[in-house]
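Only one chain is included here, represented as structure tokens and corresponding to the form predicted alone.
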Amino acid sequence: MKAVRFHEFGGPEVLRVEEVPDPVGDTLVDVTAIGLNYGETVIRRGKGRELFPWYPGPSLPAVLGSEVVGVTQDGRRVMGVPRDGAYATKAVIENPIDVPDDVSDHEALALLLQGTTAVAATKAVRIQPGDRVLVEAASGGVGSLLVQLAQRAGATVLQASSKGGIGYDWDGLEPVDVVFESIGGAVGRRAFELLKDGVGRMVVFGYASGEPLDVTASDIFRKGVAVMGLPQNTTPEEVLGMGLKPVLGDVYRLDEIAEAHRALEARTTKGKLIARP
């Protein structure tokens, strides 16, 4: 089969299409679509262990990627997390999930990990009608779903994005009840300070800036707010049944994944990116 591998950490140019042996396992699929995520660029650069110490990091050479849709030998269309990486023409999915006939490959991948992240994050902060909610990276795959979920809950949603919305210059912005925090660094710190004292809630699910959230226990104590991580309490099956409408981004070929990584790092993307073998 063909796979996109890298033999050393570095820029997008380290990603190369190579011929490798087919994987072996009970649920072998012919891959029809591959989910592309910003976190994979972090791993490719060798920063995964630095930002996420609990993540073991890949053994090189490695195949990146954590979500695929594919067709099994008996004709089932399934999605899931591949055992040996996703950037390939074949994959073994150890816990496959059937994709409904009315859900496209692209939609399925937009709801698999990003959808479960958005729903779990929304559960964590318990939005109330009338809450003011700040969504960072609101034009991205997770962010666009968070906007939908917060609006469904009756919130006033402030959409921060480098592509529009309120941007990231928040001088004079009134305090907010909820922050969906995925950037970290200075942006995350400013978002934290926007939380209403005594009632604010922030859920943290990423460090897109490459720097962890710069907030201490003393800061949390001072403001009397809640800062939490992402609970693992949501399944893809639950998300598939919620009627969410994900924003579908660009589609790349297998040999264009390096180009997709450049776009992800440049923050020029919108919605869910996928590749097709």
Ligand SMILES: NC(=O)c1ccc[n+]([C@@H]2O[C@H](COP(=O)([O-])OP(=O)(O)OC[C@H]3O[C@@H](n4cnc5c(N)ncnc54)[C@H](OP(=O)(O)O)[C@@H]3O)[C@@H](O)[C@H]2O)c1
The other form holds:
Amino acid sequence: MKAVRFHEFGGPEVLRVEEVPDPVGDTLVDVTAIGLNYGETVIRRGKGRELFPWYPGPSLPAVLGSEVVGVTQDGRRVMGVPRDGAYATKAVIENPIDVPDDVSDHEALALLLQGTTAVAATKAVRIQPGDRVLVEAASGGVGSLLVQLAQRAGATVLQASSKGGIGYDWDGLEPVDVVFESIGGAVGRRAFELLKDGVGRMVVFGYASGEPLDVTASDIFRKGVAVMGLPQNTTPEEVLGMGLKPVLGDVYRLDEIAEAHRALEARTTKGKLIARP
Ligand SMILES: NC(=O)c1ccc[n+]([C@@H]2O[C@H](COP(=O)([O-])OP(=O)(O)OC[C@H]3O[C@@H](n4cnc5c(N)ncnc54)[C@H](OP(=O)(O)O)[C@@H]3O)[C@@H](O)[C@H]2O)c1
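Please could you give me the other form, the form predicted in complex with this ligand, since above is the form predicted alone?
Then the entire complex follows, led off by the chain already shown.
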């Protein structure tokens, strides 16, 4: 089969299409679509261990990616997390989930990791009708789903993005009840200070700036707010049943995945990116 591998950490140019042996396992699928995620650019750069020390980095050469849709030998159309990386024409999925006929490959991939992340993050902060909610990276895969989920819960949603909404200059902004924090660094710090004292809730699920959120227990004590991680309480089946309408971003070929990584790092993408083998 073909796979996009990298033999050394570095820029998008380290990703190369190569011929490799087929994986062996119970649920072998012919991959029809591959989900691309911002976090994979971090691992490719070799920053994974530094930013997520609890997550073992790949041993090289490696195949990136953690979500595919594919067709099994007996014709089932399934999605799931591939055992040996996703950027390939075949994959072994250990716990395959059937994809409903009325859900496209692109929609299924938008709801798998990004969807479960968005739904779990929303559960964490318990939005009340009328809450003011700040969504960072609101044009992105996770962000665009968070906007829908917060609106459904009756919130007033402030969409921060370099591609529109309120941007990241928040001078004069009224405090907010909830922040969905995925950028870290100076942006995350300013978002934390925007939380309403005594009632604010922030859920942290990413560091797109490359710098973790720098907030101490003393900061949390001073403001009387809650800062939470992502609960592990949401399944893809649950998300598929919620009727969310993901924003479907660009589609790449296998040999164009490096280009997708460039776009993710340049912050020019919107919604869910996928590749077709
Ligand atoms: N995909 C998942 O399943 C998953 C799971 C857990 C956590 N996360 C985290 O959630 C966040 C969003 O993930 P996603 O997959 O939906 O990606 P995404 O939002 O589609 O892409 C990342 C976005 O982050 C924003 N950003 C802010 N500062 C950036 C910087 N210095 N460099 C690059 N981008 C920057 C950009 O949006 P603007 O230009 O609009 O600011 C960019 O478009 C990421 O931090 C990711 O690590 C994702």
